[in-house]
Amino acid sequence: MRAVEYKGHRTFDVVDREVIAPRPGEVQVSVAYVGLCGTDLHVYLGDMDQRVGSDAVIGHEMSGRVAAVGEGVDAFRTGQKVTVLPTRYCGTCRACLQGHSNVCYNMDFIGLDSPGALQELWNVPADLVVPLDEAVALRDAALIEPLTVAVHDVRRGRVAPGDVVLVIGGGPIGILISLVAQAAGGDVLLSEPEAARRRAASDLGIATIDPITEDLAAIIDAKVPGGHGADVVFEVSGSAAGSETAVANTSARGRLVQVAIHAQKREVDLHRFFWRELEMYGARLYHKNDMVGAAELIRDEKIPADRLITSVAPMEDTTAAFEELHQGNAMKILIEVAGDRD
């Protein structure tokens, strides 16, 4: 079978590899798509070459169909379309034993920590697959995991019909995390100082903001009775000027909601936090149920995942569309394994 490896120095090469039939509980998927995201970029840039190695398959966000399953699996049939959780907990530290697997202290990152979906036919743990809607269509089902991180983040922020929704940075997470918001029933701005990226949430329905020549609070303060600050607010740049500007524009008890990794320390007015008595809460990653919540919305077309693909690349095609993606321009790039075979 064909599978995609990182060889380091910006470059991907697609390799033959022996096919491996699936052990006692793996289910072995066709895969179908596979997204790249900011993550798998610091890959392409050599940023994680230590932590992934040579001749590495990566992947995380994909969809596919059912190959083979192994001994003792018996709820998935062989053609199903599926997508995979590629999140795999340890279930004895403290985190997972009190129901935060999300947040395991010895996290297994699928794609990073171990082989990905960038290969024809992937094994996977039969527990980390979730089964899709035949009707979805594969191609805008590999949006699935990137979808589940804002349905994650959403929750967190236990958006709700009527709240003034302020979300920072409009970047891909920026821009599912206002889509989810929105059909969570929340009255969403989204701040963003690039006009390309505010021009592709616009174009999505999105109402937007520049902040460096508009005046956020001002207008956050219009859509609030009495003013004085979103509800719940996603932090997704990670810039300083945007945990400042999410800090400010919070309302009294309201919600603030990190999304960004910042790669240094902040500076945060506790003040504030005292004031207003906000709550603030990290947003990391997803469980299983936030990612059957995001098949849920690509199933019954609450999300317009055909618009959100920005261009699909054959394997051999990788290297140059991380590429692209480094240029900093596109949406969402799929990589085509099998296509659809719907």
Contents of the next structure:
Number of protein chains: 2
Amino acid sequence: MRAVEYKGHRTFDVVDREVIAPRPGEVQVSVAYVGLCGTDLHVYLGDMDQRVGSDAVIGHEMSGRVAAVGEGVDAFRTGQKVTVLPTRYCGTCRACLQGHSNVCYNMDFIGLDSPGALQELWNVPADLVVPLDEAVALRDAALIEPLTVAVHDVRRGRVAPGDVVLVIGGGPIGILISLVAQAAGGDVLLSEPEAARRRAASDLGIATIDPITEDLAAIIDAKVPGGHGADVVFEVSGSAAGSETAVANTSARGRLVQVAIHAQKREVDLHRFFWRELEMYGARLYHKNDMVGAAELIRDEKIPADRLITSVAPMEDTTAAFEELHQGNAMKILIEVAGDRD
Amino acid sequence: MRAVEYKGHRTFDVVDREVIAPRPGEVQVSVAYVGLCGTDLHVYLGDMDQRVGSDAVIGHEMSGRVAAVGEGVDAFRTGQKVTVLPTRYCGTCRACLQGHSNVCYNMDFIGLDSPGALQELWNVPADLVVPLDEAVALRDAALIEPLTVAVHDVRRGRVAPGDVVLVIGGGPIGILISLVAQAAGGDVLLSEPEAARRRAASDLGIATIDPITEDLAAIIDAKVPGGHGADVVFEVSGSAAGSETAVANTSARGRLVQVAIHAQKREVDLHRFFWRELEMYGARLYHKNDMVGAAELIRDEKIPADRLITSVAPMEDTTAAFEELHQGNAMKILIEVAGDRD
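With the form predicted alone already on screen, would you show the form predicted in complex with another copy of the chain?
Up next: the whole complex, starting with the chain shown before.
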């Protein structure tokens, strides 16, 4: 079978690999599409060489069909459309014992710590496989994993109908959070300084604001006179300015969800946390149920998945696809592995 | 009647004031004892001159008996022991409408924004009066208000039996939080660099640690091997080092309660919030139900109120009492107004 291997030096090559039969408890998935995300881009750029090693097969956003099942697996039938939760947690650490397997202290993230989806036949533990409705297009289904992140984030922020929601940062995750929060009934405003990103969000029906030239606080206050802030704020920018804006625009008892990765410490107005009883929630990865929720949003066409896909490239063009992603103008690039042959 | 007036320049004088009858909906309380707190100390030091104005009567930690009731008040009888919730919220702002009256945007804090308890006969809205069990000593009951803060904080952190709890900062509020968290079943460790404060906490049955000379992380890890942090952390120090320690020692999905007032912004490791899905909760003031809970803790002798009282001074010695408080060695100083004459 064919697989895409990371060769270092910003290079991915298609290689031929021996097919391995699924072991007991595993499902062998015929991979249809693989989405490339920001973490994968870090692999491409060489930032994660030590973690992924040489000749690694990465990829964790995917869709496919069941090709075969290992011994003892009876919940799946061959040909069934599926996606995969790429988190193998230990089940024995304190975080897992408390039910927080998404922050397992010994997490094996599939596609980074173990082989990922950029291969024709991919063996994964059956309990991480999520069945999909046959009506869902496999192209769209490759967006379920990033959407799962957004579903988890929005649940973490407990967005309720009528809540004023501020999303800071209009990259792919910020846009997905905006869409999921809107689907949850939130009155969403996306703050993003780059005009191209604002246009893309606007085209998807998301209200946007330029935090550099517009008065964010006044616009939020106009939505809820005297509210002095949004009910829920998502910090997805990873910037010092975004962090500052987030704390400054959260209402009394409002919920600030930390989605972005901040590479350095940030100055935080803790007095405001005290004075307004603000709440801040870190949000990382997801639970299986978040993926079930994301699959339902795609199935029910609550999220315009097809409009989020910038381009689809064949396996041979993986390196070029990463370079395109690196340029920063793409929303979501998919690699077609088997595609949807049925 | 006699009242203590703030005269500016670190001076409080006893003056004679006309008795005002309670208006409709008010209760007139014969004040027994008034506790002095850190906020009152800021008044003494002149930091709040603009807010309190001249000839102000301050004081919001108190106990007393009902002296008279205004028209329409039938829930109280003369002579009944009571304490008072010193927060008059507007009831109409968004925070109030959402049930978060403790962070009301238009809060009138009685004893700062309007006349307080350092007077013999004090008129307060009946709905802020909390009845006390006759068996509770009025001296002890003067501690109910600061204990209410601690009850609110512990509830904000959702301390459950068996939770490993880290309290950072061993001042009066840190000690009360430690005691309330212990009463809630928490396995409490109090971190405090000053030896005298550690001794005082130790004498009250609280396990303490010196964060300068001892290895806090190792001690917490020994309580919960592989837990990598406390389930609940209370930041009560207001210091940069305390804030750093708090974030660094909160377990995955742990709850960090911001109790202290941080006068300046602090550098916060937001990456850790993301990675471990930490939660941070600002905590300010309280709800009436927190005061009911605090009164029950005193009534049931779950908190050794008498051992927390450093000294009791007559009204004439208020200035000297503040100077003693300013020296920093007192846990709780009470001013005796009527005392407990029955």
